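The form predicted on its own is given below as one chain in structure tokens.
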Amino acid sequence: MIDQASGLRALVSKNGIHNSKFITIASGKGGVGKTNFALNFSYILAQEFKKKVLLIDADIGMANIHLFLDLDPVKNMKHLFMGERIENIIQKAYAFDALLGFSGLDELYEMDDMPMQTVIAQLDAVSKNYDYIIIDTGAGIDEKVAAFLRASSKSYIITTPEPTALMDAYALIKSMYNMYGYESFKIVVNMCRDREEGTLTFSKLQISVNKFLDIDVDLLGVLPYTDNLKTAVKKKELIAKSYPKDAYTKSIRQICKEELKIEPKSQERFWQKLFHFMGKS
């Protein structure tokens, strides 16, 4: 045992995460679109722009998008702590992969160190296999949610012009700053009747943020109303697949776009961290 736990140690320092870009994607509220977001940004990424893209759905007790890419739910995160491989677990959506659940997380913090470094030595290997990680979020702030937004070293935040959302998005920033003095923030105005009004509900955060925590924010895209996205969630679909040209996808294809310019940044340890941040060593 001792040497298995020398042997996984080994691995996890050889295999720190050079390749592969973490972004965490999260809201203040939910019904703000956020999983619509994950779910076609990553379809983008990988089918367009033809990048290796992971989508983890770590939405804890809401885990969903099984239903959008048509994925067998049991295959999911809570059988890899039972000691299952990582490579029986995800799953081949479209263009992209994806790892299903979280179902289980809760019960990490009852596993001694041994399975734990067992997990994290699985996750850091596939981790580096991709361009791009992308972590769909359960909505709100509690410990699970910002442990992931203090790993990652970028965070979209997914907001509409509703005030309530709106005042929810600063929630979540503020107490992300206050407690953690974390400030990688990048936000989407979803929902919006066009530019102009994502701008005005940007500005409106970004005042707030600057007077109050006196931190910046930038915005990363504007996204518009439109009833496909409703017609495709009903027929659980993807808007960017069943209608490419819509102007939804097409401004999430200009957030790609935008996303594609940066250099990607070596993100070494995020599981280390992630699990150090919810009490695991």
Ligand SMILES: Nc1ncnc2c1ncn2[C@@H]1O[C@H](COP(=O)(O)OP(=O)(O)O)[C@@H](O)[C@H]1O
The other form holds:
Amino acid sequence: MIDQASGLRALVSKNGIHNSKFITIASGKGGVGKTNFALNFSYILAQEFKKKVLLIDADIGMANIHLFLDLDPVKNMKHLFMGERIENIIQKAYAFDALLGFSGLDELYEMDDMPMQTVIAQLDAVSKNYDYIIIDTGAGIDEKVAAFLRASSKSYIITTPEPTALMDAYALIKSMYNMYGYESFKIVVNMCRDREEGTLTFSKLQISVNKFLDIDVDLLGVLPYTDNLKTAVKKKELIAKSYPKDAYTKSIRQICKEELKIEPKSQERFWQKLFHFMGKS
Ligand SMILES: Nc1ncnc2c1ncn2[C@@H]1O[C@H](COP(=O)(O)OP(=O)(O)O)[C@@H](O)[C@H]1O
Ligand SMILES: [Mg+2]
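Now that the form predicted on its own has been shown, please provide the structure of the form predicted together with this ligand.
Whole complex next, starting from this chain.
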């Protein structure tokens, strides 16, 4: 059985179908902890669970992952569209790899004349090397964030217990569902006082989603507020590395375990779809 399944996987991966899981991390409101979640989730999956992980900074115009990882900001996705080999742009960060984003808002729009099929072919080829491709996006729901969500079979929505963050998370889910019929959401509640505050926050969101949209959402995890995260950020370190026993790190480790229980779902032509949704192909 196992041999048959792996044979099948090898076969489909030749036809542009990935076994890698694309997970897009989004939020309604900014500053809720998406980037820190993406970084520490990638770190633990790679470092502790030995998965091959590529973290992509898709906060277009305000990419900032290089600041947390002390990487060379010059090597970013812009160069992919200028004909550079992707292997020269991807950088090592601890046990995972990182692909940095565009730093200026106009950069994506300057790429119109680039051969999209070449870019897609490079991204496709490299994606097959990873078990997980984690995509950190900017806040809100512009067409670019929507495109990443639509192309991913999975999305994690980060919120905090604050009413404004919760309202914006609901607005994001609502527009993704109403505009595109997208309904694959897992919720992470960050900066909680305790587990109860997180589950209560999640239920408020779930009640609205059930009632007004007639779909369901899952609670993926509750992350505590912790000063250790701020200390780590100031030192350009990852909390998961510097404070492996902090409750925040433990919660992310638990989310990794939950994610690893789920059988990989093959995903067809992620990059092709993404650029199509962005109106670029
Ligand atoms: N669980 C947490 N506890 C304490 N501070 C946090 C926590 N999560 C995020 N922060 C702080 O919130 C700020 C925004 O985090 P960031 O990950 O950059 O958010 P986003 O990517 O959603 O804009 C950072 O200054 C970070 O230090
Ligand atoms: Mg961010």
